[in-house]
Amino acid sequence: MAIEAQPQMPRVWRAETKPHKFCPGCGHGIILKALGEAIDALNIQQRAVFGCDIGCSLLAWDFFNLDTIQTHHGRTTPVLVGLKRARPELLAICYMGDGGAYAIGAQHLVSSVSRNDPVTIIVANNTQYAMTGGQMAPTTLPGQKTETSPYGRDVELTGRPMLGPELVATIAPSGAYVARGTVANVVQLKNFIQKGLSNQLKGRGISFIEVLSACPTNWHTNAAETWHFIEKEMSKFFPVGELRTPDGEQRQEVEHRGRQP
């Protein structure tokens, strides 16, 4: 008697949640929630690969029901670019902090942008190296106190903060999507991330989203002070909005901002 083949059951993606491993008040949980909702909205779970950097971002390695790669510090971009070249049908998502993107990983970022690699890069900007105790980072604001700038950042000695999206928007070829969001506006942030992922889906080019994030542990701030710093101090130097759309249009509302003394 012949045995009938059983139909293969489709893979089920369970919509469960779990507490995050970050410090209370950390912005990473908000950013990752927005990313997860954008992935669900686009229904790309079976094609997406999540790559995370060393630093606080590595604590996201088991958040999502996705294939995940944890890389060495600053190497998330080239690892995911290599994945994309080997498996172009996959959606490559690079997740890292400002140190991994703008310090040790800056050479990889610039090279990837120049090539217009079809990956999506999300950078959490909390103005310092958080996991190692709050040292000065490329994004530390002028006058901001950190473990390695106890009297405040002196731009005459250390230079001015890195404007990552502005750099990417300037050198990226046509087809790139560049934006800066904030954990203070989750609806807008999710929209930016979804646009970045859609840009990769359409094969237009690189997508880059920086997110103004919070680190009350190293900022030594309470809830009110934390939100004031994000919404008033950070956004004054790092303007929120779209800087580049896939057709190459520069967004006027952020074109000349972010360079105040």
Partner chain sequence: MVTKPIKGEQRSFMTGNEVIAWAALAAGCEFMYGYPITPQNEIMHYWTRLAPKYERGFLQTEDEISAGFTTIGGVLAGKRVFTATAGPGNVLMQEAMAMAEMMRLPTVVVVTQRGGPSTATVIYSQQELNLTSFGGNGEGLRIVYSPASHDDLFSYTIKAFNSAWKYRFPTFVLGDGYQSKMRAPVTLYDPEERGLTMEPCYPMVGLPGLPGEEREPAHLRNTYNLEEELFAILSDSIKDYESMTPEVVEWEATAIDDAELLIIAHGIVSRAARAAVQVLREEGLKAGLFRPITLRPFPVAELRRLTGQARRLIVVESAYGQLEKMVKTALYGLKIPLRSYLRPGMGITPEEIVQFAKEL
Contents of the next structure:
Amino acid sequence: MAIEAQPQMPRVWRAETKPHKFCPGCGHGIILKALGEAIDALNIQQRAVFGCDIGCSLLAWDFFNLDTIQTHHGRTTPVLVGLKRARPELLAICYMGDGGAYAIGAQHLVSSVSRNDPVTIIVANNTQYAMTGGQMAPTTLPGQKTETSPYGRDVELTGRPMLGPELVATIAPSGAYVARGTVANVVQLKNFIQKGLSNQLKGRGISFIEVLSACPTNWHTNAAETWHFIEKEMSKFFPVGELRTPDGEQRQEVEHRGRQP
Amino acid sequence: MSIAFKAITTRDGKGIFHLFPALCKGCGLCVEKCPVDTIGWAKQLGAFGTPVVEPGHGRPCIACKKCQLVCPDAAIWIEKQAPQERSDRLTSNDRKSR
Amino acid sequence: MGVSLKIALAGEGGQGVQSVAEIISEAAYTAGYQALYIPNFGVEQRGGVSLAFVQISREQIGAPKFMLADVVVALSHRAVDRSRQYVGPETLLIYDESLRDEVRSLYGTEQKQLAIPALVVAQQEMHPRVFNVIILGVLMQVADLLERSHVERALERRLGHKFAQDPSLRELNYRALERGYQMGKGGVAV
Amino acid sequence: MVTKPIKGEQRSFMTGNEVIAWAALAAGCEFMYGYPITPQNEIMHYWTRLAPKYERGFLQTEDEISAGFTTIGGVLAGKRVFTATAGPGNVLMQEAMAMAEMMRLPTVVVVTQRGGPSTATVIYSQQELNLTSFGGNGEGLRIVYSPASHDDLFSYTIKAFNSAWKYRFPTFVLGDGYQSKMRAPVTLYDPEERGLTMEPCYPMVGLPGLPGEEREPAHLRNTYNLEEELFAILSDSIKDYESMTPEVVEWEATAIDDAELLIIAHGIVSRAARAAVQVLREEGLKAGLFRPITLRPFPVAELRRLTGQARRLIVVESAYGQLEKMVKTALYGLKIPLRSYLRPGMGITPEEIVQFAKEL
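Return one more block: the form predicted together with its partner chain, after the form predicted alone shown previously.
Starting with the chain above, the whole complex follows.
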């Protein structure tokens, strides 16, 4: 029996490249598991093209049994947008970190959202630049220590944590799906990602899912502290839930307008 | 799946706990998420030469699968054990009181 | 003049310098010449002097711009000054009569010159907007390189869509062209 | 297959930017990605007017970084696609082109050089030779064509697609603002009617068959963990580049057989140089012209061979020694005096070259 038991990896995971290259306790593994299950559930392995960025996300370049393109910093979005424009029948999944999405690639994100490009963007938010050794990112929490904010992030000098999904939800045209999930709630996360991919399948518009993720290596946290940071610290600044759903378009639009000064 | 992973299988409470040492990096996320504290460190070493996890350190497994869900490496598979096959609760309690 | 002609046209934006250059080069092209036209298109194109360089030749044309022109056409105060670098000892300078003083003070009387009262004629006899077509006629008469039919065909191609909207414009433009040819006849041979 | 825009041969009188748009159409290019910058803009203007009539696509991106990377996306999708840029836009686009170089992606970029550095002028220069040939953090494994006329613009834009897809190196048509904006005669044609077969394009992702089961998934990356890994990959690319070179290099020689004074110029400056050679010959000076058409790879062997009996060399360019550097590298060891007429950001006329040559 012991010989027969096999890991319950999503079908689309590539077993040959496991264990994957991410650090112990890294949130990427959890997000990519949720993504893999969503791909399995929608049965889109044949059509999906996975793009990853520079930064830790690049370690996923051989993660899936999916055609995969590892791109440049923050450029995953334009590469897959270019692909999708040329081959609309493909399903484009852009996977990147908060640095790629909100700093160096922010212009691509904003423009892609405003064009309502039919791609699915998944952003792992771990509050810092991980691959480069833990520098401050747009998402770093106030007071959080990083290699470039060694005394804690001073919001007076460096701003407050960037709210990606809120930004996207504000500027996205109708048809967009926007949500923020967390690796602490995998069932919900898979559901969000699946809804995002469905949105692309239905050709309604862009889908954007930020995921509160874990980086024990650069956070210097043990497992208990990791969960505490995600569930108690990050959630103070980054509320989890759906921000835009095409199904609730009317209501959302009204609320949206209501927020205008 | 063209490659096979070897499992360490432990029956505990309502669950059959399959742990794949070749995948387990010993991050401990599952340890903290277990509602019955049954997961703890084993002597066996895993993918990165760090201890892997095993059940039997707390109250019996309730097969909620939270550990499996949060494992970033798909190193845990929980099967629900049929009622008649469940392991002896006392054994688990004994361990806890040890 | 042989079978090679270098023309530099200079005027204010809106005076129609580029249209004239386009019509001439297109006419030369349809007449079987090698032709090349390039506008000066710096940031200056907004609010600066508008310059156009046209070359017509039987031979292959080298660089798109040139140091000295065979003919320089200057249509405004600023254009007289701006086009000076293209005027050599052999260059014919065609300018609107209203600019005589500027031209005299810059070039003296040695330069081959042709002053044309195009502005006045356009204003009094036709419409200020056909000022450039009068200049086109003058230039084509003086250059004596292209048949009138080629010039008219190029004019139609450039302005045909406007003529279609307002047929009276066609008559006006042809009258301006004819007037230009007449005024050119009194001019200096290039 | 997309609808053919040109049947037979069409003589036309138009701007270079329009020629490029027609060339891309004639080549069967299916998509253009672009971002506005002078003097390239009218390529997009013509393309966006013509493209829908021939079932081609266009995407205006948020910047040249994106234009470069969306072009890469189109290439990966297996489409014949291109973009166009100039000056500061070319600087931004180098990031994507470095990735294309690493991943051997057949991108096609038309560069319409303007003055530099930075914003400089929107008019003209030959100052983007270094950038286009060697931009990016790599070795400059690119193909760079330097057209000199509207007919060249048409032919080499078509050829750029073929060379890119045949050899899989990023390919550039290095034009300039003058060529973009000037109106001149051109003959447009359908490449297939001239017996030119367009190199087939093929998708690199989104292939048939279930990845991982019916076929290996395409795992395309531009990152490597080990220096040995990278070195092996680059060595392969360099080998490919060098073996392709004799097939790809193009040059043009005028009045070269008995030339004692050899003028070397590329692009539109070569036209002025050719006119200058004619004048110098009429005046009894044995002048000749060597015009590299490919600047990468550079026709090194051909230049060395043709430099043979020359007693003097003159490099003429609208840049401060960018071509000169390539020429000197190519002619390393030869003891022929070389003088250069360098006019960064300035147009060059035949008269200037004649004067410079006579003063030597």
